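One chain is shown next in structure tokens, namely the form predicted on its own.
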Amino acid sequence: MADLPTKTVSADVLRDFVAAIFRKAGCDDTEAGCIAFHLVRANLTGHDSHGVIRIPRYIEDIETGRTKIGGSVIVVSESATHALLDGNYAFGQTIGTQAVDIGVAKARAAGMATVALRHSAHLGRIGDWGERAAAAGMISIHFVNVDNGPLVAPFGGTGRRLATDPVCIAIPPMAGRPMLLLDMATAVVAEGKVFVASMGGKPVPGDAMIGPDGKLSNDPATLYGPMVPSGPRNPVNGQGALRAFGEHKGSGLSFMCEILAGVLSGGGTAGPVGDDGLPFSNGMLSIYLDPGRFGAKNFVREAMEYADYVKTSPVAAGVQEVLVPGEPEARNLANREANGVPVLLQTWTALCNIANKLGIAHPA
């Protein structure tokens, strides 16, 4: 966002604010400090689509009772190996946080656990439910689907059938080397990528997007709709869609992600929408792994090795460098921590909107 008009605030500040308005929203100190923490370090790591920008509809969802305050996960079945769990509507840093924890707790002592998680609030960056299982020495690997979210059109469609449906794997960290770490909607772009550029931010690539009409798109009026400057954006409003990458390829796995978070976890689908009468939801299917009970001895390590090698190759025209998974969140995460967090104007004018109207003392 070099060249875009920001605010450039340090990252305690801003998660001492972004706190602030939770705990005034009716968050106790616990939960508004976990969804600060996430939802800045989304920023950090460049992942602007689901960091500070989220918060007005955040607190959107908890007035309109969408999502509910200092919920905790239920757990509906469990074993040795796998546990399902509910959300119940809670937010989903919280739930989130909750569910890893259990994932992890299961794998270290049985080698490997699988948990479904249904009915969160929205989960936020799925990278950071990845870096925290491998800060507890455990590979994982995370599909998510949106219970009551289409809005990717399917490979060779142009409705709305598919939602953007986050795959992520993380491997636990070597000292001193960035986390291997896949984090990646099966869409072109996030659809925050899209709330981003409506809001002034980095525009999107130009086929992002589809109209009815079959036209490829990347003004964010053909996923919202008309807009205000500064107004709500509602993807209700918009009559098209956003397209899956790879052609049938991330179509295929969005699909998958559809059938294995929503179908197998009992949460639903991304559609259609309003047969059930429910909100916007999230599922999660995580499969955790603790390394030292599989074949490598020297996981981590070796895996470390074959990213290297993978580094060392010819670049094409125009590349600097090749890159491996968690190499740009790292160096987003390092530059941002030292400089500071780029908040874009209209997304901190809506923050402190938001703290006026609750009644908190904004950052000069």
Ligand code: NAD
Second form
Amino acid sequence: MADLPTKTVSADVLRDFVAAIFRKAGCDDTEAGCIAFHLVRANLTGHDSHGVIRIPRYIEDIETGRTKIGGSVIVVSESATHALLDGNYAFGQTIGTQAVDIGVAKARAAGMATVALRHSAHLGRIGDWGERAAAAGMISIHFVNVDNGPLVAPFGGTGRRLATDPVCIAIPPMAGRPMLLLDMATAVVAEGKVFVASMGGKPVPGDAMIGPDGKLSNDPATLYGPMVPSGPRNPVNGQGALRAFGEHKGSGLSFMCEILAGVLSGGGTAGPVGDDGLPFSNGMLSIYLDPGRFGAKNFVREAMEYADYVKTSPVAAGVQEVLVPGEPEARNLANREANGVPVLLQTWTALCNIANKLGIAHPA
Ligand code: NAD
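The structure above corresponds to the form predicted on its own; please give the structure of the form predicted together with ligand NAD next.
So here's everything in the complex, that chain up top.
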């Protein structure tokens, strides 16, 4: 975001401001604090596309009734080692927290557990859910889909059939070391990164999108259609699609996210849009493993030793250091907690406008 005007705000100030917005929008203290924690954590870890930039859409979703305040997961079925949960379109930050806690408790008792969650409003940065399970000592694997949110072309196609479908694998942390955490969209970039680019932020790679003519593109208009700088961005106005990373392999992984998190959970898949009349939602199939029940003598230490070995690889030209998954986020977190969160001026203005509309004070 370095090339766009930003305002640097301390994480505490930003969290308080965001919580005040959601309290005034109708959430109770716990839910408002939870939403604020997760949105600001996305910014802190460097995933600005899933941070406070989302607030105008979240507020609109409250106003239109697409996202419900004060919800709680509904347990549709369960056993000692599984649960099927329905989020009933409540806030993903609330629903995700509850779903992880159910999975962790079952894995602690039984050694492993699988939790299928459907119909959650936006679950945000999926790494947060891996981190929550890891902090409780569990390995977790998450496959996420986007019901009624097709944006990604399958390998060899140009039409929107898949979604940005993230995958996350998290390993319990070792004190004083960055958590080993893979958290990635299966698209070349998450939609939010095109959103940021469309506002003049960091451009996305040249192969991030594909037009209906089959030409690769990094022009946000491929996704959003013609835009004015401060106007809304709506992917329904674009003719093109995002592309899956890694050609047929990423496309296949995204496809399987739709099957596992969308079909298996009963929540529905990325498309066809609106065929069931239901709004956008995230589905998530999560597997929780208690490392103590499997083969390693000291799983966390041995995993970290392997990470250290991987990092000893000679570097390629132009690369300073080999990183393992989770290191970039840990570095951003340390830096932004110490020095503040850079928020796009455009986003800050949007937040202040919302605050004005709701009648709450905003930080100077
Ligand atoms: P990314 O490309 O920035 O990072 C992906 C992974 O690669 C991370 O685990 C990171 O630690 C690792 N990584 C990054 N640079 C590295 C390097 N130089 N060396 C080694 N490892 C490196 O992330 P993304 O794919 O753009 O995803 C962004 C966020 O969007 C994620 O938090 C994801 O959960 C979220 N997302 C959410 C949804 C949703 O519907 N809720 C959809 C898509 C994406």
